[in-house]
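A lone chain, given as structure tokens: the form predicted on its own.
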Amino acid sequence: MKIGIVCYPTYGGSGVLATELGKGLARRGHHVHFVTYQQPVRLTSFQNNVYYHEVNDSDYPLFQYPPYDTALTSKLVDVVKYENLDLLHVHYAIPHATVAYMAKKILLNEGRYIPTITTLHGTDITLVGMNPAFHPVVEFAINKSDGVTAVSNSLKKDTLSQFQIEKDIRVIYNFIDSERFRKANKDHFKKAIAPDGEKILIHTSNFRKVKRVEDVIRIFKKIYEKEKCKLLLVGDGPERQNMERLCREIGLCHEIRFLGKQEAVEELLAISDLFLMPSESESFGLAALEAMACQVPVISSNVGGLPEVNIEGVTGFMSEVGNTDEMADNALILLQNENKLREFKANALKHAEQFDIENILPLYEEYYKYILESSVYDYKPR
């Protein structure tokens, strides 16, 4: 098949995993197109089967803002028609499947169908979708699309909840590449962080309130005034500043790091004994599965989809949001039990396992193949 995919090139989850899915499909003889402002963060090296178009800005001065959609659009409509794509599947519904159902009826109007598929991944439902300033716009283009994923059933139930949707709604969890995201022994790394041998916390975010990483610090703090620990903050974002204030307020900067982005996270997974998650907002958990396939249990909050994600008391344990006094508890339920937690290790592995993109792949390359059989227009050529 020749697909186009378009998400957005950052950091994000949507933009990993949109990513991943494309060099993944490529691995499998598809040929995938990467359509977006910027080349994708993941996308670091030469590819067989990849291929990466740039959507340009128009800098046309009576603009106060470049329309990025029309430029995506056009160039969309380019590479449909001169790359001869059989699909689009689009990740992040705002503006992507906006955009995709303008360049399928521009070609529609060229006599040429395209079917478009709209990933759904989180916060594009269930905090700027929710904006009335682009609901009724969001809800329109998902049920313009022929196809519609959701990456955990709690959010295809907040979708469906919050919009008046016709679409059916197929669920096609995240995934992780078990080749990365792996055990490894780093032992001289983790005795440069801990030299005396004390337990390691991790977590990693975009430093949004939505993380709470307050509370993260807040954690630590309780677990440290029992058990001697360090704690690494991977990551960045807007809360960091206030992050840094709150740990001298405390007096336990010499015992956090703030590691800012770091492209080998798995690495520093590697060398951690638990990983902290007290979002209060999380339509799946994928740094979460990234922590339990590198055998890092993990303590975390109970909302969206991360009990699809983080079994209780098997591979961690989940708490109310906000209830940072049970989170520190359970944590210390592990890290002053060596057996209970090497149990949990391995039960986070054993439980990832089932996430590995080599059993995600077939899955979407199924619904493609559905898509593309169902998916029929009523053109009549004029």
Ligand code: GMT
The other form holds:
Amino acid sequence: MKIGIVCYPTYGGSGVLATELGKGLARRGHHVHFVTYQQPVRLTSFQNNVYYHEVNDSDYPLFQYPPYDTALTSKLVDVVKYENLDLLHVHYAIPHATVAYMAKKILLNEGRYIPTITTLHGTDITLVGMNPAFHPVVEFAINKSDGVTAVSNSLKKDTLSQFQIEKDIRVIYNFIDSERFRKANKDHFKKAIAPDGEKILIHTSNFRKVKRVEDVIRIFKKIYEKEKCKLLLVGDGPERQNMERLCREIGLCHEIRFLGKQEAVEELLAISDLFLMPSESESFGLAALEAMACQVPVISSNVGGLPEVNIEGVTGFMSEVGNTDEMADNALILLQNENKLREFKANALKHAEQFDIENILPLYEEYYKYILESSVYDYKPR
Ligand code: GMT
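Got the form predicted on its own; could you also share the form predicted in complex with the named molecule?
So here's everything in the complex, that chain up top.
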């Protein structure tokens, strides 16, 4: 198949997932064309069957906001026509589902039908999509996609309750590449970060409000009072300054390392003992799954799709959003009991294996075939 993939090229979960999906499909012989405004962060080296098309918008002085949607639509029309694509798969509804619809209409006007699939990732529904500035357009565009997938049952439920959806939504879970996300021996890193054998806690995210990153630091403080440990903060984003201020206030800057955006996050996960994810909302929690694949149990909130990933009392523990006392207590249950920690690490790996890319890729391929066959009936030649 010749597949066009539209995504955000940045460190966010939707872009990571879309890029890994495309690379996986290319390994299985499909031709995958990424269309976005920047080289996706996980698309770092040459791979056969993978192509990248950059969208260039205009900086004409009249535009207060350069019309990216229009530029992306034009690029999609071009790529579908000249690369002879079979299917467009867009990740994150805003604005990608709308753009895909527009491209489809333009191509239809030229007598060419291109089926489109939208994958909903989370904040496009639960946060941004709910904003009245976007809601009617998002609802319309989802309904006009030939296929719609959601990354968890929870996100499907949220979508159906917040929007009038006429389409069937197929749940296809996010995945990890177990070859890459595994516990490799990185003892030299561990020694550098925790020279006295302290336990290492880790959080990775885009440091947005929804991640409640200040809770990460509050949880760490409570743990630290009982058990000497280190905290690694991977990523960057709007809450960084507030986090740094809080670290100074509680006097723990020397135990907390801000590592910024990291390419090889799996190397840091490999030396970590616990992953903290106290998010306000989380449709799936791909970062938690990546941690589990590296044998890192998860202390998280119990919102959204997290209970579908983190199994309470097995792969980690979950608490109500904001209950940092309980999250710290749960972390201590594991940090102060080597046997229990070892058991949870093994459980985390075992559960994560179900989400291996090799199990999930065929589900996308099968869905593509289904959409290609069924959407033929929607095609009405001019
Ligand atoms: O978490 C973010 O803010 C990034 C966002 C994205 O779209 O890049 O992540 C969402 O999609 C991920 C991949 O499907 C999910 O694992 C995250 O749970 C989801 N984030 C939220 O729902 C807050």
